[in-house]
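Take a look at this one chain, the form predicted alone, written out in structure tokens.
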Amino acid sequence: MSKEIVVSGIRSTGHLHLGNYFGAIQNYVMMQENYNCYFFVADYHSLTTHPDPKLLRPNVFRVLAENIASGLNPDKVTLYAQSDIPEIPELYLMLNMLAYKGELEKVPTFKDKVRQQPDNVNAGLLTYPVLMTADILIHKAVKVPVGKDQEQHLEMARNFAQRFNTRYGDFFPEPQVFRFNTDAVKIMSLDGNGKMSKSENANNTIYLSDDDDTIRKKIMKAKTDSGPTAPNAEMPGYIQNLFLLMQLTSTHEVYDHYRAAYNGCNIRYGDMKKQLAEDMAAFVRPIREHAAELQKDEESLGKILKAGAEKARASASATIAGARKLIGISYY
């Protein structure tokens, strides 16, 4: 019996933080064992934002070298950069046929993009639900592991798979969000405004390339408050995300201390934090230790890349074979 396709990427931009492990990544790690996995680094995403030429090769080697040492295993799943499968761009003109100037223009990250970047509002802006969209049905995949800030993104990809099929025969499948568990895990700011980013916000993400006394800093830094005034009091949001760290990287004794020591109005933030920050040092620091030692030998990685561009390409090549059929621009 065949196994399901799972299709997923991360952009070529910024440094992995703890939201793309806990939010992405560890689901990746749990589904290579049982799914037939694509996983890519979105490096023509990247070109949205202009980044220097000179960082586009070392990027794509960090981010690259991150998921494997977070626990992703070249031998079972497909690793590859979306730029060595020209099948993915044709798909994407093909599917912006599909796509219509009103739609895109609702989409909330597109806003997101005009306000942060309002000189550079390009078309691969505007479209970025377009090519996420060949990206996942270059491979027909049935589940596609995203962020609860994807989601819209994706159901736009169902829509794109219902048109294509209504207008040309049915061929590809919707993608559906796939999650091991039923809650999305958010990471947050530390200072509590929005969640960690690749890009932004840099002293209050922790990223997996942190060395121990910056994450210590970090976390020393978060942002709290004076403390419950009554037992069981509902946490605000900066609280919640210490807490979901804690959680996330502590053990079940010492989260259950702090939580304990909330509900009953005496906690005091300096000890958590204190005993977060070690915690998450430790946790990060093997994924940090491995990933440097990789990103030593390019062309071992180069190595990954080329074997996971040629099965991803036989995978691809099949889908554009049909689509050109179905479509009616085979001619030979």
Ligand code: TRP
The other form holds:
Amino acid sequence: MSKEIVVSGIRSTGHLHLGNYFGAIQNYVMMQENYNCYFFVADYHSLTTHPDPKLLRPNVFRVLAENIASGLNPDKVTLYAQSDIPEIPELYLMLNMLAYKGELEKVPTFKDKVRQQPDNVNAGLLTYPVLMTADILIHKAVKVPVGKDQEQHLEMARNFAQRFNTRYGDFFPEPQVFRFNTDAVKIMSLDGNGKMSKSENANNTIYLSDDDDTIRKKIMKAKTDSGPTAPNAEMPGYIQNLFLLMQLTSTHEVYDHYRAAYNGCNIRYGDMKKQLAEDMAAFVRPIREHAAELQKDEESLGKILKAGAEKARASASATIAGARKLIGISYY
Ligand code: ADP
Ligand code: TRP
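Swap state to the form predicted together with the named molecule from the form predicted alone:
In what comes next, the whole complex appears, and the chain from above leads the way.
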């Protein structure tokens, strides 16, 4: 039986962090054996915020290196840069004719960006979900491993696929969000304000490139309070987040110990954070060291991107040929 097709992308907008790792990359790594995976660096997507051209190349290489260091094997998955696949913008153009201004303006991530960068509300921001749909449909993917924040975009991708099929004939499958554990992991910023993210709030975000001491400092400063006042009290979001991080990186025994302390109202957050900081540092260290090593060898990283682009284009050009034919673009 042929393997199911999987697509996912990460924007090259900065250093990868624990949210990217637990929300996305960990699922990529688990999928690489049993699925036909296309994972890419979404460099076109990063242009919506007008990055310095000098930073694009190091950012793309870092995202690639950090993905490989997290366990992705370039021999098993197709790893490429979005901008190496000209069929993606071609499909994006086709899909833009099926996407309506009203629905795009209602997307919460668009509204957030309008708030964050009121002086740069460009058309690329508005049509971001359309480009993302093109990224996915270009390989006719059925599964898309992404974090919870991307669910709405996936719903739009299904709508656009459906709309294309209704207008031109059945062609695209409807892609679904995929994760191994049923609960979507969402890592919050260490101050409890919003999600960890590449471009904001660096002091409250743990990056895969952070050294041991930086990790210790950030975790020790993470927001806590004076502790629960009644047994089995409900946890505020920032405490839940620390427990989630502990669950993901510490042993079961350690996690259970602090959970019981919380429920019994005798938790000492200082001790908990000290333990978490050590476990987190030990978790990130091998990824950071491997990624740093890989980034020294740009030639090898370039070769990986080139080989990935060739494989991705083979699949993309077959899709575009089919889409053109259905649309009626066939003149000679
Ligand atoms: P960022 O928002 O940090 O710029 P991206 O938008 O490039 O990151 O996201 C890449 C992947 O990482 C997506 O699948 C996204 O859902 C996931 N992701 C990003 N931040 C988090 C987070 N804080 N918790 C869980 N998953 C996340
Ligand atoms: N929009 C995604 C994010 O911000 C990144 C992305 C772009 C993506 N194209 C994609 C994810 C295609 C999955 C599939 O996280």
